[in-house]
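Presented as structure tokens, the chain that follows is alone, the form predicted alone.
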Amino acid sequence: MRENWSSGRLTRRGVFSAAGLAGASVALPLHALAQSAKPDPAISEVQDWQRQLGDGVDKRAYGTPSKFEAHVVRRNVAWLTAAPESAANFTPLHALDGIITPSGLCFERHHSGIAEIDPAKHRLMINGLVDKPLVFTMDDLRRMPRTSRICFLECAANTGMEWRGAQLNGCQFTHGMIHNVMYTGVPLKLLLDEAGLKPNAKWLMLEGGDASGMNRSLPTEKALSDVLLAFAMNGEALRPEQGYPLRAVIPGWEGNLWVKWLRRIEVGDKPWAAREETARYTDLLADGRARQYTFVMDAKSVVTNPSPQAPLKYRGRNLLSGFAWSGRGAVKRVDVSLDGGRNWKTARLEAPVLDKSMTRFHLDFDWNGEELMVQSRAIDSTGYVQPDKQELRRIRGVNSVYHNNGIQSWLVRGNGEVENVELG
């Protein structure tokens, strides 16, 4: 499977000497076909679907995408994990518009496969350093005050295969361990207030109901601020792969904390040193030490069009598009370069621009067939500026897997094909 993905490494001098990088040329008209003397049968002839009735309403009780969009699916990289039960499925970022990820395309990560849980039998227990241990049914939770918010979930390992250089050829694989949806649920603070936290309560342990018993430690300060216990996404019940019937939503923090199939919250005075916060999800540094509890996902961005799975097809007028996000706040600005960082232009942010949510950005440009080196750089509302990969490696080394938010480079060839590369 590995050999199916191409990658490249180029020096800045090598790229710039091979061909001039430019982004401006004379735009070709978008209505060129209309000016042609030869009729276009797509508009001048009656099509097959105009000659017959389509399916009635009873054929599609639950709506599905058009058959012509069958290629827009989540995909995995088989060699990353030993088994599909402990694998990840990547969101096709290059094929999306707007900021909401469709439920059926949302990134998924499992440690023991998808748990299929009967909501009537599911319970959530809160115990430990509380005045009153409690057990909630799903009906109990649905009768409580609820709230909805749009936010991103990003795996700490997103872009983790790129620490030592360009490897996976496609933004679906380099950046697709993320999704952005509207979650609906009960603020965790309401449940903790009802249970009553003891004075020495400093940490929570969130435990999942899947076969792995996935658990993570969470500071009470965060739990009491903006954490949701969600039972719905994008207006409908959670999908099984997203933790049905109940999951944690921890805006801005790494996805491994967002425990799915949530069954228990234990309150304690210190973190639990669980497997997923000691042997995993720590940041290995160049000197051999490891950083723990680096919860926040820093500002990051990626150009999705053009990208390896979305090559340039037309000369003249084109639209560059991508996503930016930050776990520290809202995206304030996104800069785009077409010449490997020599010059930057400010992209247009598409509304809405929300706190701890993916933000869509665009840049109009003309292309005359010259090679381009496309990059994007996000700046968030705290003033944090997304670093380039070399800057990040000088601080972190190359031994890590997690929290890689370095600037991504795409080389656009003269034929429109796009390759994942790095500037030396």
Ligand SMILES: Nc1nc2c(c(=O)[nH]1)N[C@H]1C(S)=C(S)[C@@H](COP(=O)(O)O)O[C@H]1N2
Second form
Amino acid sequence: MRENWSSGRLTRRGVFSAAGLAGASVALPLHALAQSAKPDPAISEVQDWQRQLGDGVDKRAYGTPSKFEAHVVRRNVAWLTAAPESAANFTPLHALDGIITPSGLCFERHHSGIAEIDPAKHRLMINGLVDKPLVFTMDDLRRMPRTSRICFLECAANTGMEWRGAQLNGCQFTHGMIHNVMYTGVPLKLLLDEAGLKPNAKWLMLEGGDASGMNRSLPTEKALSDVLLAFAMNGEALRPEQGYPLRAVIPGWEGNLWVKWLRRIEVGDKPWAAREETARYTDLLADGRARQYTFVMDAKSVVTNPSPQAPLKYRGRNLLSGFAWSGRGAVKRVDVSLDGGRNWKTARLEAPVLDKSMTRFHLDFDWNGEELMVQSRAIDSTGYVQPDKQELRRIRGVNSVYHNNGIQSWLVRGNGEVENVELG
Ligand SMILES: Nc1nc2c(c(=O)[nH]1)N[C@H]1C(S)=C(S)[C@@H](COP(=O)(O)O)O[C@H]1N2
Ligand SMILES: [Mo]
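Could you output the structure for the form predicted together with the ligand, given that the previous block was the form predicted alone?
Complete assembly follows, chain above in first position.
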């Protein structure tokens, strides 16, 4: 099979000599087309798009990707949830470049579907343990000092389907409940300062304006440090899917806290024990106790290329690529193994490397058709090392859904196909 595959490629391209492949421990040349015997029609023939006018500037008032990129979309897994309105879809991580997730590819997680809110009718109320209860319109918020920041949002359930073993075949599905966006908005501290926190104010309750009215408790300490109330993402208004016209941005903390369609903040002296922090978003341990209020997302990483949706196509020179992130700070180092953790190499981090943001890493490697067991391991600025899955299960058991940051393994077969596997 392996031989057929490689010789098929040799005929099609007519580029590399068989002798060249046989001795292929060095990278094959990428620019050998000039030696080709047959002319390449992509060069020698005039293409359709060279013969006719393209669309004018009046045709695409809001730009969309090339039709040849139509496969790069969010995808959901129908059997995971009972209804698409209370479900999630997944970011196509294997098809991205750099660190910014395009707005239209940001995974979605809704409890009651996408609320379509008229910004003129949207209000943000702050009440409870404050000197002065306040109500803001969107215009009020837009007249306040604002900041922009790039950070990741990861659902605590990301990789949650993999606790008991490898299940979903693609990094989009195993790791795609994350996105990384530049947000613009008002620091929550400014609003809380204006309302005036009472001395016993210790917790906030953030409430959404969608049909679920989803709510979560947030310690005031975090609220006063780096929380933003964002009205923009990636330079334009929030998308409806992401909470238009206003959402909470809670850098480094689990996605569930990032309340969308934010309409109210109540200030109190203890957590609310809302549905999402009792029945959900708790971690059942092996001894029957459950962890609660596990806000921070620990360091994690995944190789996106190669991965099941992005098989290896060429022998010789290849570029391995992936993402790493940490809710506790910046990514300091990423190690990559091609042999299931026996040997590790230090990956190259691509700038910018930002605090609580997805970070892009790369590793150059040569592939000669041998099986690979690809893994990545993130180390963050606190010195925390991403654990392997066995290590994680020893502490957490197998009853958890949330906070699975174990090391992912991809098996690359001789024909270049990649499979989600687990080393046991
Ligand atoms: N109002 C409201 N806020 C919400 C949700 C929701 O259903 N309603 N889902 C939460 C969950 S569980 C996550 S993981 C994130 C998902 O954000 P996204 O849809 O922008 O990816 O939003 C959070 N905020
Ligand atoms: Mo979530």
